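In the form predicted on its own, a lone chain appears below as structure tokens.
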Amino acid sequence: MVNLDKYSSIFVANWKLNGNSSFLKDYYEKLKLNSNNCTIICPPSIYLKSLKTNNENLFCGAQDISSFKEGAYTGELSASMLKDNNVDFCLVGHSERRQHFSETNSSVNSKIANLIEQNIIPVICVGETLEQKDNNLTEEILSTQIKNGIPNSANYKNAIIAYEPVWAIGTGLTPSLDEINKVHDLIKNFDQKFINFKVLYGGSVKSENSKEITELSRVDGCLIGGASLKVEEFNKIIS
């Protein structure tokens, strides 16, 4: 399992349903790593085997995983299959999975447990909608997602939390720096066990705001969506 304490910041690129073989080739030819940071690329699963890694500061991550270990579940990928393909990280509970594929805290919990069992680090996504935020439900929503969605086997050495306010994903909107820091502090203090967890911020992260965000005292890196598809832009973020 990757030693997360080695890195000053962690950056995760979520390519979502984008990319092809020529895109991968061009991307990796232009990618410029910062040796102090951990960089994780999460492509569509069909390209996982094609990704370059160095087992030092560049790693491969999946975008999702099955809540089942094996069986008659057509189209699913198990944690053990990811491990067999040298995948070290996996996104879990992304808001798009919760929204479009009816993913629940219970299924997220099972996925995380399966990943940890295979020594794969889950990047656990949590976040509230704009309606929930406007109704002052941010703390309640995050608390429920974390307490019901994260199994007892998770700890700061084998799991990462990513705060992605749903209303900020792909919209160009972001919370204020103070809001981000306060929510990250809230997450780390839900329970004593979460104090030392790495907590990333995601939601309209780009080169213009990434430096200020990652310099916040309670932020340990970023989960980047659209901006990670432009390698020149991503290079600025991780530099």
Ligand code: PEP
Second form
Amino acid sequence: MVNLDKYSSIFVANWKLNGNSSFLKDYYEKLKLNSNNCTIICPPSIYLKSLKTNNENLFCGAQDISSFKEGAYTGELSASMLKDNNVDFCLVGHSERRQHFSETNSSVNSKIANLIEQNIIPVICVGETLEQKDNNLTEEILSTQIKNGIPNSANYKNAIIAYEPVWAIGTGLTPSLDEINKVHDLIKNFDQKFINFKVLYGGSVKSENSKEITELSRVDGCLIGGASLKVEEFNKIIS
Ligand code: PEP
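Same protein, the form predicted in complex with the named molecule this time rather than the form predicted on its own?
The next block holds the full complex; its first chain is the one shown before.
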């Protein structure tokens, strides 16, 4: 399993449903890694094997995984199949999966447990919608997502949490720096066991705001969607 404590910051690129072989080749040639950081690229699963990650600062991650281990589940990929293909990380519970694919805290919980069993580090996405934020429900929503979605086997060495306010994803909107730091602090203090967890921020991170966000005391890195698709922009973010 990757030793997360070796890195000063962690950056995750979520390509979502974008990219192809030539995009990947070009991206890889232009990618400029920072030797202090852990960079994780999450392409669509079919491209996971094409990413050359024999570098201690670059890893690949899947964008989702089955909640089942094996069997008659057409279209699914299991945690053991990811392991078999040297995948070290996997996003779990991304808001797009919760919204469009009926992901629940319970399925998130099973997925994380399966990944941890295979020594794959889940990047566990949590976050509130705008309506929930406006109704002062952020703390309650995050607490439920964390309590019901994260199995007991998760700890700060084998799992990462990403705080991604749903209203900030792909919108160009972000919480204030103070809000981000406060929410991360809240997450780390929900329970004694979360204090040392790496907590990443995600939602409209770009080169103009990544430095100030990453420098916040309670932020351990960023999860980047749209801006990770432009390699020059992503290079600036991870530099
Ligand atoms: C994401 O998809 O996890 C994300 C943070 O997207 P964006 O950076 O485009 O807001």
